[in-house]
Every structure is written in structure tokens, then in C-alpha cells.
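Here's a solo chain for you in C-alpha cells, the form predicted on its own.
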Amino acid sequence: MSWQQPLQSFGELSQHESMAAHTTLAVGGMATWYFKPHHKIALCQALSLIPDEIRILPLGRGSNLLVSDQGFKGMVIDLGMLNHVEIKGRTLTAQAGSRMSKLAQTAAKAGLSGLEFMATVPGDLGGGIAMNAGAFGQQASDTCLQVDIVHRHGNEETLSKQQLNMVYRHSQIPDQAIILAASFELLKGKAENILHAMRHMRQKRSQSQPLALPNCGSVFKNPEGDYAARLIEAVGLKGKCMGDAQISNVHANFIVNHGSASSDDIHALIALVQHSVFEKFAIHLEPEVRILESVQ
């Protein structure tokens, strides 16, 4: 029998599935397997019954994720039913799948901070764990007490901050391993202090960002002691377009795709700062954004 009968059981399963519909860049090839799992217990049963050869990618909202053209010839996991949140005095624990402001106003209503810049990261917490995202001085790991996986054939093992080695926009996820949850320890506030503080940021990034454009947020990491935007907008490259995708005109560090870009496209700009910026500055910008090959 094959594995894809008894894998349907656990979820919903598709072939030839687009990635630029899963992508807040909104462009990207054909994932060849594309997988739904009906929760959490049914996701640790199926990654047992996937062949070793076939690669997965856990995906949630997509939003710091370049896919190539030509696709991800692999399973991509959809982790959008893994979205339980709850609080426990001052822990607040939530699964892979939930949208970080979700997380965010969770947390301010009920009196507890360290969350509030989540308000301003699109994506799911899965991925705020797997690249530390932060913003306003904030980051997942200032909070983060720990986090549970899955390995690749459905063991399940719970890990703290210091075992995923969390640093400036990178955590140490063991290769193949699902972030099912996090728990976070947080710190007792007033509410409305709490939700003030998360409408200056909200409202701040809505004047800083080009956020009526498909974009996966920053595309590159700040090097230490400067800014990414600073560097590109130096070397003139702000508002450079590649076919329709454009390093924007609001903000530097964000690549914007007017409607029909293409992955190759945005690819070239991120090339050209990268060169750019490493002739006049001697600096290399590494991305931010997780650029995903289809030969993987």
C-alpha cells in the first residue's frame, strides 16, 4: 500500500500546490506534496508514515519565506490548525500555528507584557521561534522559557532557549524538526499600558513600512552597529525594480512585488544590494528573509 492512503487519514493531502498563494510575497513555484494535519496528535502520527526521501517544510502564514520558482520538490505542512493559546498566571503557552498579534493582545488583555512587539510581526509564532523575530527592541527569546518539537519520524522532546542557541534572528532547530509550541514567561502590567504601547507600534510600522504591497517583511539582517536600510538606501538603490518587484520606496530593507513578480526577480535585487552594498561598505548583508531553493 502506499504512504499517501493512510497519510489522508491525518489530514488533507495535495500535489502540485502554489506556493505564491502561501507566501505573503505572494510568488513562488509548485510544492510537488502539500499537507494539512487535522491537529497536533494526527501531525506526530503522519510524520512517521512520510518516506525519508521526501523532504518536508513546516509552513505557517509564509511571511519571511522566498520560494523559487520552479517550486519546493518536497511536502510542505500546513501548521494552520495548531493555533490553541492559553495562559497560566504569568506563562503563556501557544502553538506553532498561532498568528503572533494574536498572541500579542492575548497576552496585554490579560495584564501581562514582554509580547508587545509581536503586534507588528505578520507571520506565525513557528516561525517567530525558528528566526527569534523581533521588532521595537524586542525579540522571542527575551521571553521565551521554552519550546516543544517534533523530529522527523514523530518523537516529540521539549527544548529551552539555551538548547536552540536563540541569537539576533536565527534559533538552532534541529534539521527536519516541527516547532509544535512555545511557552513564554511574561511580566505583570496594566492592560491599557500594555495595549498603548502595542497601538505606537502598530501605528508607527503602518508609517514606516509598505505594508499595501505583497513583502516578507525585512529582507535582510541589520549588521551590527548599522541598519540594512541605511546601507541600500546609500549605495541608491532604493525604489530599483527587477520586473515587478521593487526595493520600496518606503523602506529600504523591504522588497515589494507590484503584482506579477517573479521569485528570479526579487533574487536579482537581493543580489545587487548584496553587491552593492559589499563594494562600497565592505560589509556583506545577510538575509533575513529564509530563501528556500527548489533543489531542496
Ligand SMILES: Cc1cc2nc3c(=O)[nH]c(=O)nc-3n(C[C@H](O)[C@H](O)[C@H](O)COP(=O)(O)OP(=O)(O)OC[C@H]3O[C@@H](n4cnc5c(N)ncnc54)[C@H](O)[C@@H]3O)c2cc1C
Given for the second form:
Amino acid sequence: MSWQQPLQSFGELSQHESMAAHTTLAVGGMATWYFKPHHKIALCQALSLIPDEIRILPLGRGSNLLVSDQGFKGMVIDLGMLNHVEIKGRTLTAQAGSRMSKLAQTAAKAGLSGLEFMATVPGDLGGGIAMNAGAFGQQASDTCLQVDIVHRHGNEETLSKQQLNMVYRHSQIPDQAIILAASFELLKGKAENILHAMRHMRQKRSQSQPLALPNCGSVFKNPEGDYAARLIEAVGLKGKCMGDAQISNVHANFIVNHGSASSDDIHALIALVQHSVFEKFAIHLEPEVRILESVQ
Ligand SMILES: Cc1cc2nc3c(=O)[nH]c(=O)nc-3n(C[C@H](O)[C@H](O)[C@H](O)COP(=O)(O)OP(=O)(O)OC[C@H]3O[C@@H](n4cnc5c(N)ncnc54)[C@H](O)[C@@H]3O)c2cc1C
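Switch from the form predicted on its own to the form predicted in complex with the named molecule and give that structure.
Every chain and every other molecule in the complex is listed next, the one we just looked at coming first.
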């Protein structure tokens, strides 16, 4: 019996799934396989059935992912069904597929502070841990206590944030491992103050970011002591287009898709920015967006 049939009892399995439909940039070719496990136990059991030669890609909201026009040769694992959240005392524990905005709201309503920034980051918790997401002076690693992962063949492990080496927009997740859940130790606060702070952050965002068009947030990490957006503006690339992709006129560290941009268009803009900024300032801008090449 092939491996596909038993896998279907653990979740929804499909073939040739368009990644443009699963990423906020709305670009990218087909994933060979796309699997959405029903729940955590189903995921852990399913992993041992997936042949070793198939590479897996854990997917949250796809809000920090640039997939090649040639697609992804492997299996995308969509964690959307793993979305349980609970609070005990000052500890919030959530599964990887929980929206970060939901975690921020849940914590705030319980009078717990530390996750306010998550109200403005459109990804899921797994992606937020993998990227060590942050904004407004907070980041996931500030309050993270521990992270549960499952390795490629289904064995689970709990890691401390120190073991994950969480630094600016990066965590060291073991190759092919999937984040299952994370817990955070939060501070007591007044719910109305926390909710007010979140509203203020959201308002600031809507004024300074091109949220009406498909994008992936900041394309480049800020180099130490400077801002990628400032450097991109300084080399005159704000507003620059390649096909239907454009360096946003609203925020120069965003690339927006006007409708039919390709992944290649976005790659070309990234390369142009890196080249121009290096030529003028001798600074290498490192992409923050995770770039997935088709060969992977
Ligand atoms: C409008 C906008 C604003 C944004 N603002 C911010 C911001 O202020 N701060 C910030 O940090 N980011 C920001 N981002 C980027 C993005 O939302 C974050 O990086 C977020 O953490 C990504 O979460 P995701 O679920 O979308 O991850 P995905 O894009 O699905 O995945 C990102 C990476 O994480 C890996 N991954 C995802 N889930 C798991 C898992 N369960 N286990 C292991 N690996 C996993 C993926 O394989 C991939 O390599 C913004 C994006 C947009 C579109």
C-alpha cells in the first residue's frame, strides 16, 4: 500500500497546491504535496509515514515566505488545525497554528502583558517562534519559556529558548523539525491598558505600512544601528517596479504585489536593492523574508 492512503486518515492531503494561495505575497508555484493534519497526535503519527526523501516545509500563515515560481518539491505541512490556547496563572501556552493576533487578544483580556506586539504581526505562533517575530521593542524570545517540537520522524522534544538560540528575527530550529507549541511567562497588567497599547500599535501600523496590497512585511533585516528602509530610500529605489512588484511608496522596506507579480520579479527587486545599497554604503542587507528556492 502506498504511504498516501494511510496519511489521509491523519489529515487532508492534496497534490499540486498553489503556494500563491498560501502566502501573503500571493506568489509562488505549486507544492508537490500539501498536508493539513487534523491535530497534534495525527501530525506526529503521520510524520513517520512520509518517505524520507520528501522534504517537509512547516507553514503558518505564509506571511514571511517567498516561494519560487517553480514551486516547492516536497510536502508543505499546514499547521492551521493546531490552534489550542490556554492560560494558567501568568503562563500562556498555545499550539503552533494559533494566530499571533489571537494570542495578543487572549493575553490582554486575561490582564497579561508581554505579547502586545503580536496584535500587529499577521502570522501564526510557529512562524513567530521560527522567526523570533517582534515589533515595538518586544520580541517573542522576551517572554518565551519553552518550545515543543517534533522531529522529522515523529519524536517530540521540549527545548528552552536558550537551546533555540533566539536572536533578532532568527531561531535555530533543528533541520526538518516542526514547532508544535510554545509557552510564555507574562506580566500582570490592567486589561484596558494592554488593549489600549495594542490599539495604538495597530493604528501606527496602518499609517506607516502598505497593508492594502499583498506583501510579506519587512523584506530585509535592519542592519545594526540603521534602517533598511532608510538605506533603500537613500539609493533612490522607493517606488521602483519590476513587473507587477514594487518597492512600496509607503514604506521602502516593503515590496508589494499589484496583482500579477511573479516570484522572479520580487527576487529581481531584492537583488537590485542589495546591489545598490552595497555599492553606496558597503552594507549587505540580509533578507528577513524566508526565501524558498525550487531546488529545496
Ligand atoms: C503586513 C505584515 C507585517 C509584518 N510585521 C511584522 C513585524 O512587525 N515583526 C515581525 O517580526 N514580522 C512581521 N511580519 C512577518 C511575519 O508576519 C512574521 O515573520 C511571522 O512570524 C511569520 O509567521 P507565519 O506563520 O506567517 O510564518 P510563515 O511565513 O508560514 O513561515 C515563516 C518561516 O517559519 C517556518 N515555520 C512556520 N511555522 C513553523 C513551525 N510550526 N515549525 C517550524 N517552522 C515553522 C516556515 O517554514 C518558514 O521558514 C509581517 C508580515 C506582514 C505581511
